[in-house]
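Given next, in structure tokens, is a single chain: the form predicted alone.
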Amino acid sequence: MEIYVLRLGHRVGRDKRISTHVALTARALGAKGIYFDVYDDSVFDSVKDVVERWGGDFFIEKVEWRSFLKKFNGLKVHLTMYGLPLIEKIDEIRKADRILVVVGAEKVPPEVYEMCDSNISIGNQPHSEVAALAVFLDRVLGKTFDLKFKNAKIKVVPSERGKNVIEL
């Protein structure tokens, strides 16, 4: 199964940190890449730097979201607190070969709800899009602790106390 993320509504002056965290979460939890509807050099550079140092094939790219969403060949899932609970749709979602997860930064256009195959919630309370994406990827892929990142230059060696990062 391949999962991609589409980040909608990134506000250049305001969302750098949270959008970077959306991208890094997508990468760390097994998504293949992320698409943004807005180019922000600081976000793109930060993510590319992490991929360069920590490894993997993860990509970040700018797209025109309407045509991209319309043409995407696979299951389109919009994460929204107004959607159906993930637990009710997870078996159906896991059957897909390719998934595009749409994550909004601000209020998403109403047409997103119509263009997506499923509108899914990770709880029905206000919360972070980073948290929603993390829970979604962990529940759907279920391989958070088994991921290996090829061509990594550094990696963490787990330890109960302290920080142990080695160069490869």
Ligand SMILES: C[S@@+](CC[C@H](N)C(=O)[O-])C[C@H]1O[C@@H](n2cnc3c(N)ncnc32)[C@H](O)[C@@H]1O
The other form holds:
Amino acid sequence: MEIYVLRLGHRVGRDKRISTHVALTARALGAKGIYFDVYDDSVFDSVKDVVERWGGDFFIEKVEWRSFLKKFNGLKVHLTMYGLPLIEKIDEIRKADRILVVVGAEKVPPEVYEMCDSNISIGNQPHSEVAALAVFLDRVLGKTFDLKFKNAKIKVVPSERGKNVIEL
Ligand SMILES: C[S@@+](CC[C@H](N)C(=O)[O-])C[C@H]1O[C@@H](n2cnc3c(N)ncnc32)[C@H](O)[C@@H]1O
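Return the form predicted in complex with the ligand of this protein as a structure block, the form predicted alone having already been given.
Full complex below, order starting with the chain above.
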């Protein structure tokens, strides 16, 4: 299964940190890449720098979101607190070969609810796109603890205390 993320509504400057965290979470939990509807060099550069040092082939790309979402070949899942609980739809979602997960920043354009195949909630309380994406990826893909990142220049050696990072 391949999962891609579409991040909508990034506000340049204001959302730099959270959008970077959305992208890094997508990468670290096994998504193939992330699409943004807005280009912000500080986010794109930070993410590319992580890929360069920590490995793997995760990509970050700018798209025109309406035509991209319309044409995406696969299951389109919008994460929203107003949607159906993930556990009710997870068996259906897991059958897909390709999934595009859509997460917002501020208010998502209403047509997104119509353009996506499913509107899915991670609980029905307001929280964060980072948390929603993390739970979705862990539940649907389930690779959080098994991923390997090819061509990494550095890696963590897990340890009980302290920080052990080695150069490869
Ligand atoms: C800070 S929220 C903004 C929500 C905004 N008030 C709205 O009505 O769309 C940013 C994003 O986090 C995600 N999100 C927040 N809470 C969620 C939940 N309980 N379930 C699924 N996604 C959630 C959604 O993708 C949302 O667009």
